[in-house]
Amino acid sequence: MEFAFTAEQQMIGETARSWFAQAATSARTRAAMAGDGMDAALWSGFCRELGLSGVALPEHRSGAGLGLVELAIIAEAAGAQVAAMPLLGHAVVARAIAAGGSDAQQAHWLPRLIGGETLAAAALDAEVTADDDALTGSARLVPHGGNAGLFLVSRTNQAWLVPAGAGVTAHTPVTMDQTRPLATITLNAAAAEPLADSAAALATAQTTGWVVLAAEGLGVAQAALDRTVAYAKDRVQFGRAIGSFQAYKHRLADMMIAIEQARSAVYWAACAMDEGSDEAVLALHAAKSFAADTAFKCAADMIQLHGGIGFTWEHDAHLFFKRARSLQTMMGSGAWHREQVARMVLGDVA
């Protein structure tokens, strides 16, 4: 297994960390936040202008034909920016799409997500009752569930689309993380698809989600360390640069130990997936605890080493704790995922 990018990957790293660094400025998340919680204008950049919104999508169906290493080095520069976008609904429901969809479903739906026409939300383990081809139920906590125009809806194996609608309505209040609004989606009588591979769709749906988590988390926590890092270069208290004292570089030192962790665990989870190792699931699991622990750690450290103001609503500070604290609860806590990995290391034991 080869951890090193290549010449085409780290083209992708640099296009999108300049993009996202340009186009995902903290005036237009807090645009965003003030709003319904999505940067529209960001995501059809991201679509149209950025071209890498079907980057682990087939070529046959308009994507890049790639695969996870490239998104999540895509979801690692948009979680460096915490971008109020809605990169996880949509890498989530295009891929399970993507795999366990028919030619029919793919053909029509695909193009659209990619090109950005339509915007696409996971509805995971929704409670829902279904009769014929119509849906009633509700799920929470459904990312960007209140823009969206899809929604790949789940109940134990089955999994159906429920295009936005008659039948379909969203309430959105407010959560910690209103980069990224979660959603009360209630379904009544909504016309529903089921998918032609209900299992390959939602296994794919569940993998993708874990590596942009994951990357989004190790995003989060090196933009947490670069801005602190550059915030000890100019603060200075007793005629020194804060940077150049013994117990503040000794902070810094130990957030760059464990982003290096992560960044080791979330690419071997996405190139194992990729290459269909027998060490994917267990990769993935560990992947998703230790970048989101990661994160959270690091962002706040971010807020003590900056002091004062990094307390305060006006610095950045807080948008990047509010996101690692989320993903530390999202599609799985750490202790969960951990859990997993010790079972397949350890099996059962009494």
Given for the second form:
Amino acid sequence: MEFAFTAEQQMIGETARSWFAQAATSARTRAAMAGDGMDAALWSGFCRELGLSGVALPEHRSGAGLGLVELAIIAEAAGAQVAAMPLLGHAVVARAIAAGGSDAQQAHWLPRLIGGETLAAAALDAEVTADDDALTGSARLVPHGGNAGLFLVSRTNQAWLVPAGAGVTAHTPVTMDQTRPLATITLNAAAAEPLADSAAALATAQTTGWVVLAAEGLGVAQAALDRTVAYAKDRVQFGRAIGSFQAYKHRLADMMIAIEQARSAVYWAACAMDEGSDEAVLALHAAKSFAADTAFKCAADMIQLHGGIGFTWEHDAHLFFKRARSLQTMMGSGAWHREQVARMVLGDVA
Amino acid sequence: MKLGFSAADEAFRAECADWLQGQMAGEFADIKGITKLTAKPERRREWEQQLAEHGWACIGWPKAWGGRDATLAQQVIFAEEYARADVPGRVNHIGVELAGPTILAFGSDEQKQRFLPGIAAGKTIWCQGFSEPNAGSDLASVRTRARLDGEEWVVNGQKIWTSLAHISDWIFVVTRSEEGSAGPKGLTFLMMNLHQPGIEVRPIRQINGDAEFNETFFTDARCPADSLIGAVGDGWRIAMGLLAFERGVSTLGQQMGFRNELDGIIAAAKANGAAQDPLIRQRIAQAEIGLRLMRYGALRMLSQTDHSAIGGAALTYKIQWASWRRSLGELAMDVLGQAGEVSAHADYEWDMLPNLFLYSRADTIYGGTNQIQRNLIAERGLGMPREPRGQA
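Instead of the form predicted on its own shown above, give the structure for the form predicted in complex with its partner chain, please.
Now the complete complex, all chains and molecules, led by this one.
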């Protein structure tokens, strides 16, 4: 038992944090927001220069053979910069293929996804009908769906891979979080190949998504606190740094108290999954709900504690705030995740 | 990063569980499940000695002083199995977890020889004399005076909130030894025998009717000149060093007590139908999540290898558990409904859940109030400017 990062994990964290801080700048993120919501150069740099796109994928498929702890470390670093890149869809789809794809599906898709040649998005719970190997219908609210070349489409417990092309159209409405636009995908007899083991693929898609979202939330929350702390030292009113007022510093302390718990939650869940612990599912529900709520609390406090400047478009506070809001709802609200925990501890009484 | 325990650790767990459960089913069955620290004090002392005789009294201490040099994982396991077996809290918690480690860290060899064997044998029970009526959150403003009179220190003043002083043998006291000094300067850390005419202990009745805390009066109380830890005037440094030991492995044992309380709430909610209320379900889930995060926060704090700085998990731990438990007490009463407000006992005594509701109001006060904790977190953890000090 040692609930601390190994030297290798620390190194991955330092590398990822400094890379995102340098590459995913506010200016570049804003350029992506004004465009299609994706910083294409950032994503290609992530896959090719940084080489972390294969982190939780098998080595014999060009992956790094590491686990969800390492994926969480990277997602946390990406969240801290509200990076406009499709890490969520990539991790969810690639790990789903690794878990439930046939040998041929893995051999074909994983190297392309890891190398950044193909970009994937998850269209879960789609309203589609299947006619042989052709899907017709639609999926809403697909993160970075407008940028994807490959979709993981699911309906109840069936899953298919659908390459972008004939019969596939994407429409991206104006999305509140412009760093992760939510597209509507329409399928019209689109060519689809069923995954060899849909159940395994979808279970992995779900747990991977929860880990990525929870870790992003942790990164958002910590960055919101760090930036607010810097402002509290710098901004002077009534002849004092505003961080010297108890009403202000106690609110910062409350942010840190929540963040430390979110940090325990995220890495407990990731590590419990990696170790196959019987606590893992409870840990995932705990992590997703707690970290997303913490992200929102901290981003909201960031706006309040910055005063008027925090309400402007020019300041980055709204990037954190909008990402946090999206994290709270995506892949199950906090109330839904807590209800799953309630079922586990109360048994079948409702 | 690794959460699982090794096979050797699991074997150690089986050994602990086996022995503890055997004791609670056998010779010490009469104290099993007691939650009040003040109940059956004589039997609780005997239990301390039983632990010592079988090598379980202070497993984290060095072997040379009666411990086992237990690894962190082993200490975690023992704390968890201790509570899981429904063994009542240690009446010598302060001796084993605070006095002993402080003497080990700062005491002379002669002091180690004099004091550690008694603690390791479960024979001398210790309590803590820090707070005073006018030195609560502001601990550095203690007024209890100590002056050297030949070969002895003579102590006059009053301490308060001295937990279990009425059943203890020794007390460590932060005293003002330099006339006219103020704040953290001029303080001396003394160890005193409670069994002497100059010390009087008066219990303080609390919100739940019990009396775990005391006022302790010193009137020309005496101790030998070499009863101080560190040097004269070094008391503040020693006291702060001691408080750092409060964030030790015993916190995990405390959490197992919390587990029992939450399990009690879950059982009550299932029995009376509250478990079907969606809002109660959300709060039970929140409590469950909070408890798990407390465990992993503690493991993160204990796994920290760099002790040069207090990590975030350690700095936020006190307010985290205290606030969680206070909310748990409120949840307990919402689950029980009005039935929770009547007692089946003849005296003003309460079963676990109503008692939790009342007692947990102390959690966010003692050991640094929530307000003080927030100051500490903002100042030490986030580098915010310190609170301005008034004139002493």
